[in-house]
Amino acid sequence: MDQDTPVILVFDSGLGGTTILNHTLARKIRGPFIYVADNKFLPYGQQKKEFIQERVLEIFSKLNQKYTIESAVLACNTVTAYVAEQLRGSFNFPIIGMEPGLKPAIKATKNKNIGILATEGTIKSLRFTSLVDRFVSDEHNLIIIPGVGLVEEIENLPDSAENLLNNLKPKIKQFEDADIDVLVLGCTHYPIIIEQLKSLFSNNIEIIDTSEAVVNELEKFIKTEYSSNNQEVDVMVSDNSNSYYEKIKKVIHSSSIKQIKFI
């Protein structure tokens, strides 16, 4: 990839951001793309805010020195909650973040009982608290459950399939006991297991995944015409033990993928 060519950056701590990248590729948005997985410190949802801020700012600074970044997607709710505003104040390219889909959930719910499954980092963040304060009224009942251990189990699929279901079942029971009719996914890893989630609910519930909304926002910043012929993806991983690149490569829907050295 020519380093003078404008690139779209997709950043996450692991596999979760591939859900956003795949939506982007399916939309035929032209690349090239750089997918950065800081899996050495996975999961970000359990890291301290100060560490994530310092780490992500350092990575973005190095990427900005090496590449012409046209736009960047923070494909991680925790990173968005902790660092998005700092990044926007530090760099002059558009930065699109993630946030739990409370607004569409409020529109969708019939009985006002809304479930939220998110990382601990997202739930504890001021950004999430502000989102709740802005959009959730007293008539709504939020059932917020931290997805402790889910990211690790998702990362280890298919080997962890049984452990994943055992982790999910008590969480689903809490949601069902609260009679939710809408579930908000507050982590980009969670859409990877959307079928498992659906299978565990005894009733049909609506699951809110904000991936499409993020890609809609990204589209606004693409300056040149879309082209399905330029969807090459370079992948950086901060820890390639057990060939983490190969794991990522299997889930990215592009025929042109290669590994490049982490910055």
Ligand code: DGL
Given for the second form:
Amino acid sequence: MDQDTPVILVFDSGLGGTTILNHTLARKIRGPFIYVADNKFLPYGQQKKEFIQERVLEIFSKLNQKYTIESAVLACNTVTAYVAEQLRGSFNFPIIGMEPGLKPAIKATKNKNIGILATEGTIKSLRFTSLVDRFVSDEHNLIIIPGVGLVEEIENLPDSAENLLNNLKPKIKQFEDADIDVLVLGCTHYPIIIEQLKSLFSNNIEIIDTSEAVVNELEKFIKTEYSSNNQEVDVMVSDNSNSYYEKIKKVIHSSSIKQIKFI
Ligand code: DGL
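Condition change, the form predicted alone to the form predicted in complex with the named molecule:
Let's see the whole complex now, leading with the same chain.
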């Protein structure tokens, strides 16, 4: 990709953002795309806020020097919670963030018991607490569980399948004991195991995943003057092992993917 071609940046700590990228590709939104995974410091949800802020600002500055960024998707709830505002203040391209889908959950619940599974970072963030303050009334019962360990286990599938199951079971039990009828997925890694999550609940629950909403938002910023059918994806990983790139490559639904050096 040359420096003057406007690119759409999709950023996450690891594999999670591919759930957003794949929705984008399926909707035939044109690229080219750069997918950046900062897997060296994964899981972001267990890192200090200040560290993530500094790290993501530095990565974005370098990317901005190297590329013409048309818009950027923070395909990560944790990054959005910690850095979205600073990024918006520092760069003049549109930055699309994401947050746990509380509003759709409130709409969907019938018994008013809503489960939320998100990273510890997202749950502790001011952005999340203010979201809860704004939209959740006393009649709702929120069961908020941090998905500690899940991101690493999802990253390491299939080897980690047993650990993942052992980690999920008590969490699902807590949700079931609280009789939730809606579960919000507050981390982009979790839709990767959406079928497993569904199968672990004994009752039918509605799962809220905000991937489509993020893509709707991105679509508003796509400039038609650059219109093309380009679905090329350049992938950058910070822990530059070939095996990590191969893993990402397998889950991205594009026939035109190549690895490029981390900035
Ligand atoms: N996928 C990211 C999110 O949506 C974070 C995963 C991590 O903890 O690295 O929050």
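Residue numbers count along the first chain shown, from 1. Please read all numbers here as calculations on a predicted model, not as lab measurements. Think of the rigid core as the biggest set of C-alphas that the two forms share within 1.5 Å after superposition.
Once both forms are overlaid on the rigid core, the distance between the two CA positions of Ser255 between the two forms is under 2 angstroms. Core-superposed comparison between the two forms: CA of Asn240 displaced by 2 Å or more.
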